[in-house]
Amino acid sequence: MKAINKEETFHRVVLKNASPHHYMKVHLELEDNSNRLSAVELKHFIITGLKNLHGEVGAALNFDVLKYDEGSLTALLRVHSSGLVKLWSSLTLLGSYQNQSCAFRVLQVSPFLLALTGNSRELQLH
């Protein structure tokens, strides 16, 4: 049995935001459901929102549209963790697209991409 040395100290290490990226699953609700955006139009729309809220520096925020479904207007976005709040706030404040009301709904956010593959709220057990 090893004797405990009183001079040994224990260090607790806590990492905050250890992941370099965050992933967001978002849904765009449009007033007129017949309007559909392409992935390029969606990214341009988000960049415009960033520019309106945060200026040129905000518009330079690096984010990626990893997956986009034109039918459901649902997208999977990847953003650097330091830019998550800027992106989220600009999505929240976007209110119109081509003179019609719209709203982004943030469905899920996680530092892990795998966490967005399922939603416990929609889980159906057989």
Second form
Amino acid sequence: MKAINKEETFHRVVLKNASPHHYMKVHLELEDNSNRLSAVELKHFIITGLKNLHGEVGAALNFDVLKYDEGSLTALLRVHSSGLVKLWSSLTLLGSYQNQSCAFRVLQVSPFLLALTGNSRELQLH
Amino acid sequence: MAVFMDLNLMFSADRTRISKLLETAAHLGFSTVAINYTFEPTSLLPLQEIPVPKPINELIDQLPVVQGRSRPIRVLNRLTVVVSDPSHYRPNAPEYRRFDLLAVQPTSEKLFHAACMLYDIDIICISVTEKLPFFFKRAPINGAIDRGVVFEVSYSAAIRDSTMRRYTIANAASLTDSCKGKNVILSSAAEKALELRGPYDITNLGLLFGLSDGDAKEAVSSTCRAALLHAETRKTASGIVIRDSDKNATSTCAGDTPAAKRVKTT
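Return the structure block for the form predicted in complex with the partner chain; the form predicted on its own was the one displayed.
Next comes the full complex, this chain leading.
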């Protein structure tokens, strides 16, 4: 029987470029809260934003809407890590939807989808 | 790590608007904000009134708590003077003492040079609503960096209009080229709550403007803090801040009240 080595040495694992995709949880805040978009309309809206800021090359950036909750206007987006800055900046600078002001609130960004399940910012301690 | 700050929230007389702005800023994670009063003197009216800042408790009943922290948001007052003529900026005017931060927006090359090297201010605003009428030169910018003055780029014009977007990015990129990314702050010039963006969103925008990763994050946190400390030292005559262990006190030269700066008459 092999003796179990009781000395556990500290082991550090560093992952570089661990995940090819980045995941973003975003919430669309509209001036008029009763307005609702379908998933297709949302994707078209984001592509328009990309086109306005980064042109045709930006609009060609492949991103997916993985989950969309129409009631709360919260979406889970996935994009290649190389396109994260472009997508994020076009979401930030997107200002109006059909002539009313809007704002994209980015709630979480992570290279791992599992990290998006828990959000310490929305933790209620009381 | 320094806390996130947004040093440019436009003042409006509408109380609900300001309170909504402050609540949204606290919800997004900004620990300190500054309400900006713009003052644009024209040569037609020689002695216009410099606006007086409203006390904070008139603007909002109870300061909202910053998300993720236990303290309420800290609100400061700031004055921006849009100078188009050298006589517009009056050094050591007593009205300036009511404001915590002092900013200047120069509109010509000479005024920009004067603002960088001579004026007693904390922030130099780079205009984003028009193409810059002058080019940045390394010499005055390095002089300003040595003195501790920061350069400010506002991003809410980029949200409102696509032509402004081009000007914002162009002017910001030429600024970062000349100053190598040091002493830059990014702030909204938000009039509505929907024009505010979270601190990490602004950090990402900084990458678009040509700042490096570290510089972009500093533009929202530690450089803003540096500007605030510079403003505190500017208010005192001797230029140092001493914190008492019992209470906060700024240094005094002699006597009880801090020595006010006076224009040299000799």
